[in-house]
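The form predicted on its own is given below as one chain in structure tokens.
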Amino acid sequence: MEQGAIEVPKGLDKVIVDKTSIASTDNEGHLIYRGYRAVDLAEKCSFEKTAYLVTYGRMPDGSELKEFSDFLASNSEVDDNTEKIMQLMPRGTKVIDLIRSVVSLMPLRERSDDKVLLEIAAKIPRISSDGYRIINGMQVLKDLNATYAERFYYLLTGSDDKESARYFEKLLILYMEHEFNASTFALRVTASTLADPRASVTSALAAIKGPLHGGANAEVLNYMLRMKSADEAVKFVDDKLAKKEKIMGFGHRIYKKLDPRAQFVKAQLKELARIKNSEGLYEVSTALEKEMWDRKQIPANLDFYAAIYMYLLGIDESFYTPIFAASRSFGWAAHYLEQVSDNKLIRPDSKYVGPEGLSP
């Protein structure tokens, strides 16, 4: 350990490592993007408008929003060589692994850092859809001339349902950014070495796969669909707590009492469950949330309700983590640009606890 080094909690819990103007939480516990509450943006703004705000730090005017939207649309397709890379992936490859591999290899047309980052972000929906379909021996879908959310929803489901796409868009906005989360911090560490945007995004894609980060929503669905009643939800919590096992979808390092994002999606889910005639699943989810709070005072996080939300939208579980990555790629773009604009190599020290004085 370097002399004068400061020892901090494991996992950097409650440690401020840098400044950011991109996102944080306000005094009432709301996630904010560039000063705007994320739930307000999800309710009132388009995905493209929010993505511009997060990336560039201000709301776009009409011409800027059109140019930004046109850029995403015109850079959304992948070339034949990228399709060939996907065809070489073995059957059974997880979609998020395929995305990471393809992003690290695919040719990019743009040259400025912001445009390279946005080109990568623009292509992730198509890579997700084509990769899944190629791996499973299906035909890829033809393109759709639509908004980012409508097109992404179509690529995931094959459905051009604008109402469902609007529900989907709200979730995408809430997933877009969350300050120094694990994948974003991984990106910033890589960016701090002055690695290029593609390498940095690849680092973020590797970090987002884990079940304690981007993979949590898929884990939630795996247990939720096994429950048929509120009583079964209560028993599930009892069994898990008795075994001292973690229940995915609950708890967050930032939100100790309430995750406003989760509560926003919960309200949207109630509407969606009524439309889809799935009120029973909504009731099971709320019973489980209540039991966890009554027993452990641990709130549901965004992933808990997002998993059920995406299921009711007809989205296959294979896409859950890729959806998180696609949306968060715009937050990654903002963090890459912020890191390199005022860069210092991120290189923490460590405390050695191994053996000493040995000789061969």
Given for the second form:
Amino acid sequence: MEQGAIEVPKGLDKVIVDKTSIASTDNEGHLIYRGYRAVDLAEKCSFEKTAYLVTYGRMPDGSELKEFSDFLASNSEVDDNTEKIMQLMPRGTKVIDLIRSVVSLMPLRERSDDKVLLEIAAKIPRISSDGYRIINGMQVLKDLNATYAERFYYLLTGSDDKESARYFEKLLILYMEHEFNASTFALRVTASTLADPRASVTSALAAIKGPLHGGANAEVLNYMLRMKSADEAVKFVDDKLAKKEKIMGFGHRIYKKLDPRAQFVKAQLKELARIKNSEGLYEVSTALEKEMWDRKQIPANLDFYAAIYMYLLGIDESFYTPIFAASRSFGWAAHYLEQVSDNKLIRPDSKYVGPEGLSP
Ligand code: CMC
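Switch from the form predicted on its own to the form predicted together with ligand CMC and print that structure.
Expanding to the full complex; the earlier chain stays at the top.
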């Protein structure tokens, strides 16, 4: 360890490692993107408008928004080589692994960094859909001329229902950005070596897979679908806590009392459950949330309600982590640009606790 080095808590818990102007939480615990509350953006704005705001730091005017939306739409398809790479993936490959592999091999065009990053982001919905369909021996879907959320929803479900796509859009907006979360930090470490945008996004895609981060939403559905009543939810919490196991969809490094994004989705879920005649599932989920809070004072995070919400929207569980990644790729774009605009290699020190003085 270098002389004068500072020792920080494990996992960099509560350690500020750099400045950012992209996102934070405000003094009421709400997540903000560039100064706007994420839940307000989800309520009032389109995905494209929010993605522009997150990427470029300000709201677009009409022509900027049109140009941005057109760019995403016209860069959403993949080329023949990418389709061939997807066809080489063995059956059983997880969609998130396929996305990471395909992005790492995507051709890099001579474009500014922001455009390269947005092109990668624009293609993730199509890669998710085609990848899933190719792996499962199905025909890929034709394109749909629509908004980002409508097209993405259609690519996942085959449905062009605009009401469902609007519910989906709100969730996408909430998933878009969360300052120095694990995948974004992985991206910034890679970007700080001056690796290219594609390599940096590949690092982020690797980090988002884990169940402590983006993989949690798929795990939530696995246990939720096994529960038929509030009593079963209480017993489930009991068993997990007795075995000292974590329950996915609960807890957060930043939100210790309440995740406002989860509460926003919970309110939307209540509406959706009524429309879909699935009020029972909503009641089981709120019973589980209450039990976890009463027993451990650990709040539900976004992934808990998001998983049930996506299920009611008819989205296959294979897509849950890819959806998070697709939306977060716009946050990653912003962080890549911020990192390289004032770069310093991210390279911490460590405290050596192994043996010394051995001879071979
Ligand atoms: N179930 C049961 N106990 C938990 C949970 C949970 N989900 N989360 C935290 N705890 C307990 C943990 O066991 C520990 O207890 P003790 O002090 O007795 O050892 C205490 O709470 C502190 O937990 P921690 O893991 O040290 O806290 P952290 O800030 O490092 O962890 C977390 C944050 C998200 C990794 C953790 O809460 C967790 O593993 N949650 C489950 C996975 C999950 O839902 N991840 C999605 C996060 S939201 C989406 C995203 O931003 O990625």
